[in-house]
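Take a look at this one chain, the form predicted alone, written out in structure tokens.
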Amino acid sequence: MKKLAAVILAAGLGTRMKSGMAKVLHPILGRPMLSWPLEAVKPLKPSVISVVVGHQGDKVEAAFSSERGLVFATQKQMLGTADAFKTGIEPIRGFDGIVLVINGDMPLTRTETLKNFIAAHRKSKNALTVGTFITNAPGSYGRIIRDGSRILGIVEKKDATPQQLAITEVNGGIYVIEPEVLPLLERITNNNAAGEYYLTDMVGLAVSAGMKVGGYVVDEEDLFGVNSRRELAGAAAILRRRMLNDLMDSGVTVMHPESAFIQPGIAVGRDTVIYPNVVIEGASSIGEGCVIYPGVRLVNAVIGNRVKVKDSTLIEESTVGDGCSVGPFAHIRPGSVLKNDVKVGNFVELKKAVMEDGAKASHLSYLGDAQIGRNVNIGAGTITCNYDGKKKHKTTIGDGVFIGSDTQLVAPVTVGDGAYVGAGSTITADVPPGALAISRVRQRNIADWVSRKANSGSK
């Protein structure tokens, strides 16, 4: 079996995007558009992937500099798709195998589609196979010209006759090409309405040379090309639908798929329920049997099993263990770790805080740069005063500690195992294990103060 090389055409200006950014760098579900066809091609294990860049080519290369097996070829002038393809095969000149051509603005193409496409090409023993699709709105796509089952050529819209414009089978922009076809590139001219060198002209030249040319009909959705912001949003909606369908098929309940935004590659365990208006991004993962309530946003968050994340909670770059409850209206900032069965309640903010098993902070607290032991209870309004204006300092709270409401813990400070801190205290020194720390002033009641104040005010 011949080896495979892939050429991805990604040099277009993308003028209809009306953007200062290269079209293929526009993000779809958190990833550059070009990454989607690239990820579809990789499982085919091509010997090389040549990416043709042009407009802002340096930025495109920089965005994919960590990718292995890629070579970049720069199309210096936008002279058409045939010129772009010639540029793309220059780095693989002498490659003795078949070449897959795909556009960089086709994020919906799936690996399985490409596998079937290449398999059909090989089975038919074609010299050239064109990926086509049937549509009731052919628009600006090149029309497929056939004589019965034989493909004779492709006519671009600008050059088509009225009869040809009525054809509903169109060019999908993907090709599989045998080595013997490549010399025909030199015979392509720009004698057309656009004055460009069309890769589609290779089809007619191959037919004229007596080579076998075939067409493989692909689902229209797979060959969807993005040329505008509307089409970008449309592609994102389709990709999101596919991913959510996969999640639901795996045993996840997504209550309102239309409003759930979940980036690709995120693992969600079975029997987890995701409410409307949830955003899950980055390298996040969610275990089994969780409930993610409305308005939650997870960014690079690792969520264990049987976790409840309640309404309007933000968790960033943190880990939440099994059986925890977080929110509503909680903010878990980067570097925080909630071990098992931890409760973080409404309007609680954590930053680089570790809460051991069974610890609770149920209301209105800020806990930053803190190590909080097992089964600790943090009262409402507690603050770790971790910043002295120049440096951050750590607060350490031992196992089984009870922190009364409205407590300020001025770091660096340690509260020993089993200690109690009275409500309203400001703790500036370490508290020994088992001790009670109280720093508030002694209460003094002044009898008849209200009536005396009222009488003095009336004079």
Ligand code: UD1
Given for the second form:
Amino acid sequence: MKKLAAVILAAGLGTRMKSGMAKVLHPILGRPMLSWPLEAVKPLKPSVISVVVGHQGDKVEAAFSSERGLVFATQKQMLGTADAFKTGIEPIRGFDGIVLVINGDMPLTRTETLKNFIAAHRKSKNALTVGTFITNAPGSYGRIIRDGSRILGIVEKKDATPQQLAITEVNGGIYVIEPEVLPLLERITNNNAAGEYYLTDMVGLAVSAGMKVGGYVVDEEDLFGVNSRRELAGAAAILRRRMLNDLMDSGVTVMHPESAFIQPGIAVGRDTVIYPNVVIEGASSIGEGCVIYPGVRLVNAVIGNRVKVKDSTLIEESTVGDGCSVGPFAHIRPGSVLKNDVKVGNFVELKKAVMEDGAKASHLSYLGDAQIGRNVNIGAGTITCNYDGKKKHKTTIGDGVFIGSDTQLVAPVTVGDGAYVGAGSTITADVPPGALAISRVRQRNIADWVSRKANSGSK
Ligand code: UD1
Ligand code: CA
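Hand over the structure of the form predicted together with the ligand; the form predicted alone is what we had up.
Next comes the full complex, and the chain you just saw is listed first.
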């Protein structure tokens, strides 16, 4: 079997996006548009993937610098898709296998579709196979000109006659090309309405040269090209729905798919339930049997099994262990680690805080740069005063400690294992294990003060 190379055309500015950013860098579900066709092509294991860049080529290259096995070919002037393709095959000069060409603005093309397309090409003995689709909205796609089952050529919208405009089979922007077709590229001219070198002209040229050209009809959704922001939103909606369908198929309940925003590649365990209005981004993951309530956003958050993340909670760059309960209205800031069975309740903010197994902070606290031991109980309103105006300092709380409500822990400070801190204390010195620390002023009751005050006021 002949080897496969892939060329992705991604040099265009994308005029119709009306943007200062190259079209292929516009994100879809948190990933640049180009990464979608790229990810679809990778599993085909081509010998080379050549990406044609031009507009903001340095930025496009930078966005994909960590990818292995990519070569970038820079198109100097954006003279059209044929010129782009010529640029793209320069790095693979002498390659004698088949070349898959795909536009960089096609985020919905699936690997499976490309596999079937290539297999159909190999079977057909075509010199060139074009991926087409049938649509009742042919819009700006190139029209496929046929004579019965034979393809004769492709006519771009700008060059089409009214009769050709009515054709409903269009060019999807994917091609498989045998090496013998490549010399025809030299014969493509820019003698057309756009003054561009059209790759699509290769089809007519191959037919004229007596080569076998075929069309392979693909599902319309797969070949959706993004040229405008509306189409960007349309593609994003489809990708989002595909991702949610995959999650649901793997055993996750998504109560309201219309309002769940879950980035690609995020693992969610079986029997986890996701309520409406949930956003899960970055390198996040969720274990089994969790409940993610409305209004939650998880950013690079690793959530264990049987965790409840209650309403309107934000968890960023943190880890939450099995059996924890977080929220409602909690903010877990970067660098925090909740071990197992930890409880973080209403209006609690954590930053770089580690809470060991069974620790609880149920109400109204700020815990920053803190190490909190096993089964510690942090009373309502407790604050770690971790910042002295210049530096951050650490608070260390041992296992089994009880911190009374409305305590301030002025860091650096350590509370030893099993110690108690009385409510309303300001702790400025270390508390030994097993001790009770209390720093509030002793209460004084002034008898009959109210009536005396009232009498003195009536004079
Ligand atoms: C192209 C096809 C059209 C097809 C449609 C499918 C041509 C002439 N037309 O039209 O038949 O129906 O795709 O989506 O090919 N690019 C470059 N360098 C250039 C010009 C374009 O790299 O000089 C890249 C673009 O970045 C883009 C791709 O090629 O990723 C396609 O270009 P675009 O201008 O979007 O072509 P369409 O008008 O959509
Ligand atoms: Ca396009």
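Here the rigid core means the biggest group of C-alpha atoms that line up within 1.5 Å when the two forms are laid on top of each other. Positions refer to the first chain, counted from 1. All figures in this text were calculated on a predicted structure; none of them were measured in a lab.
Superposition of the core reveals a Cα shift of less than 2 Å for residue 436 between these two forms. We note a C-alpha movement of 2.5 Å at residue 450 between these two forms, with the rigid core held in register.
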